[in-house]
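Single chain ahead, written as structure tokens, the form predicted on its own.
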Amino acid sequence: MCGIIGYCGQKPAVPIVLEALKRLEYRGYDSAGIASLYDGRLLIRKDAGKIDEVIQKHDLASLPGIVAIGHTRWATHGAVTQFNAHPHSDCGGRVAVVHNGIIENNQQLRQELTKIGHKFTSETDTEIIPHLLEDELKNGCSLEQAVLNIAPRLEGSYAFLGISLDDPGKIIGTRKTIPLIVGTDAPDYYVSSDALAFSQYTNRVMSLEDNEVVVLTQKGIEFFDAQGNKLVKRARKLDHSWAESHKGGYQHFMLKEIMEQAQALSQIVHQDEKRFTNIALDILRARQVIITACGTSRYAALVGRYLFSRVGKKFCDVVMASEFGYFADSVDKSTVVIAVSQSGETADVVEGVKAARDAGAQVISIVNRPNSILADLSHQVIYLNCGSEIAVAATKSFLSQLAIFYLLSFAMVNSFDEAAARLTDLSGDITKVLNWNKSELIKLSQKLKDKSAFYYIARGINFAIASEGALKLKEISYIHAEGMPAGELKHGTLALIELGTPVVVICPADYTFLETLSNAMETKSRGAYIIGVSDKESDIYDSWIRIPEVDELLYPMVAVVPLQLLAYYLAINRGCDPDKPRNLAKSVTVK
């Protein structure tokens, strides 16, 4: 969930590092520090806050060195702290380390440190490691044999950077589950979470495995396996069309990434359609599919499971990744486990896809960052290709994910072409949708903004974008919401509508209008303000959000879009950042 960023090389390294740190912002953004070796010194500057202002209060900038590592945090282990903020030193000072994980069993390896003398300073699991690194070096260890030692006592998932005056020069990096990927440009080298912070540098990388281990020096690279064997890594091409981070002249990343979607769905058709058939076809043979997401995500796949159903008349059943595990049981060869991940490294999604392998079941992820640990665990990959996103929430790449799975679902019945031509022109209505609304969607944002709470409802296959939609707007504005399909209304959400309560209804013109209507009205007559979001306008709405007609199965991309720029325009109304919503992180690498 944090973001960690090394470089060695003959620049000065703090500059570098900076810049770095808020690229990776978005990974997490309570508290950032950096660590740099100069002149026979271990230098550690840290404190709680976003990064530009740790950098103004501490002067980071001024940090001398041509090695440093840095950091940017998501508490999980402690308070938001000066004390708690990374990076962390070891009992003398010579040691700093980055990291970014859980150790599980911190708790066991912190009492047996202090029987042994270590003193503590902070709350966190990360500050033990670099006391195991220090008492590996106090006995004549090299850093990275350091590292190789305590390596197999450390039980979760992580990925750490280490630097130490013992052995200066240099910084080594390690992994489990947790992405840690390296970049080259000699003489100037590069590690991080993601290529994303040195990509305006470099457009050479390399991965690291499970439990490898990476040295950086002005020499070189060197990679290790875990017993310490060297290892020859071959460095790959990164897309720098992909690795974008400007907001391109918008206020916030959120604003430009929702503004791109009519963009992005045009690309996403460039698929490779044999394969697309090849992999729908897999899924048709298979006993069983399940799907596994979490958060926007999962909406999606909700989404896909309908058109599985409905295009391809293939029933799939929707798991959380966080609950996937309980239900292992059930999977086996005869499986098809469908992964679907913004990031392609969430912890429930990897740990739940590494039990299916395990169980013999065939593995598809549907990702958007290439080089991600779910891709490498996958049998098939399926790219989104929309770019990348920045801010916390999704957008684009919820709308890539719909376009992937309807894509899929006719597939299912041989009629990949006419899907794609579909999802072409509908392009030009997710344009229509964005100039039709702002003007509104802005109106409806500074009369709402002080609502407790907000209720969304939908039938069929528009009910998870009831979801979504709730989704989006508790996690940038924090107003309650909560989406639901319509017919659930009468089971209890009924009891909390009162006077001005607002109500989102999700019902165009399709299958689902006059049953939806109806349960608009059931709302409307207990005082509720009732928002459409249909292609055809009714005296039920206080306020109507036009969508474009289109084909049935497309209307949850046209009916989100104005969803995602109503949560936004509240956000911005409430004084929020739509960007760095507050105790939530872009890539949730914590189970």
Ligand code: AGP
Given for the second form:
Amino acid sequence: MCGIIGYCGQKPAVPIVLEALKRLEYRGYDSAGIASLYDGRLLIRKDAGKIDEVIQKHDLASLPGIVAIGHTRWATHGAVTQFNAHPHSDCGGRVAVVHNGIIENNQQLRQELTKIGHKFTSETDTEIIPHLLEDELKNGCSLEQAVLNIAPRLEGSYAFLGISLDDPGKIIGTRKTIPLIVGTDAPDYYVSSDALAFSQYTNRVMSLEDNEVVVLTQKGIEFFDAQGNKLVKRARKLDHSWAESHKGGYQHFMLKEIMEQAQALSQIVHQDEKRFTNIALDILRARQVIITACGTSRYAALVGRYLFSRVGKKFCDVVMASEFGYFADSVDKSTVVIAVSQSGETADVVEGVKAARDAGAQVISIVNRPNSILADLSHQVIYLNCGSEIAVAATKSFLSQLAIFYLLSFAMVNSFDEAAARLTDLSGDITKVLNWNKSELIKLSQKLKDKSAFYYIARGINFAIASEGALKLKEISYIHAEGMPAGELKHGTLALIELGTPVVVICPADYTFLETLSNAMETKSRGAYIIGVSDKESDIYDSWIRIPEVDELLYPMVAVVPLQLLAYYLAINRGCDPDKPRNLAKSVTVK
Ligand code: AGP
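Right, the form predicted on its own is done, so what does the form predicted together with the ligand look like?
Then the entire complex follows, led off by the chain already shown.
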């Protein structure tokens, strides 16, 4: 949530910062702003609205400067207004700060600062940072020393960048829990929440650890630890294929990412088999296994639970990451915690993993983003290798997570190769399902675009796909949707079915087929419009989304794809932007 960027170098800074903000927009897009140092002045322009709107309205591109910082916001403290947009400044307008995260003790610090005469102009937690820096700079500190002095007073999680007229020509940055990455291509230097922001200029990157401080000037970069000791850091190479962020001719990132799934599947099998099998054995041997995740990643975990049980005969539990802390008492040395997260940044997951580590558990994470905070915290990491996912709605990362669980469960019974071969074949089925259904899904979305609620039902391993289909629909089209085990309908939700209510029935021709169909019939008898997602046709369906016949444990992977596409086309037909749904952000770095 929120993207921050800073540039210092030989080129005009503002165009680089603006371009970076567009690349960071997936992290938040309710407000944007920039600050630059030019000719002895600190220039700040910001407003509520999407980045392109703010750029146009305030003619941001005309701002001069060779040192600049920028911000794209997802509001936490304070409404979406121009005052609350970043950068924030001090009383004298001499310091500018952009921040990602939450300063938890901001109320207390605000009161203390107000008492000694500081004037605040926003409702944000961020604004205390430039005011704290102001006092340090007045005492003659350098900007980096000012940051080192104030950091111990800040509680919470944060990454922030600052510039100041009192120590011009430099950008300082620091972080705690929230990522901050530096890019270097002397004499040009970049610092951001995500290397994607500057990956078109350099692939040489360095990460900051908690409480470290970075200083960027035209002469170079310096790193300090929390005590102010200089650190030596080596740049590592960024994988450019991961950092690709163009739409590749598609109208939206979401559509591109849906279409990339067949390829993602063929790539995912390239894992280190021995290491993978060892991880699977660790899971098998553990006294208890808990999988923790949020949102779509949690639905992948639910499918994983079925796979572990069906294939590896290993029972495990799935705990929502935001609730994980409440179960921490049951975690011990003989527990394996599997954390699943596309971004590797989700605050609830990171928090849960820290608690699990403290309790002595072994942590295995399944992540997409390389070098993420979650990866750093884990004893073992499995990467999805599906490339950057920009659309807020997760698609290809979900399919890749399912594939990882499939591989892990087969590795438990020493059959990794067999699973890898099946997944490679399945990539052709993913292409088929897209080709078979595209035009039917477009027609269906036109027909159903004004419906106020959708219900998704399935049984067994496909139940989580019902939930995932519903999540996709609600997050990008704003239609109410619920996914549930088909057998649960009659315990309450059936009361909501009326004439024309769309019910999406995921009923592959497997062990769940007949029972699911009979639950679908119960809704049809009450007027529901049935959309059957199956390899087997039935008279019950008002509309049939055909999926290929595959091994029964692979049905979730072929069934979810048309549901993603249905949500996408419904969003388009309702005039919604599927890449940037309202109120949401790709990386949820607040609890
Ligand atoms: C998915 O479409 C959602 N945007 C959201 O539920 C997401 O899956 C969740 O926030 C978890 O993100 P993560 O996988 O990066 O941890």
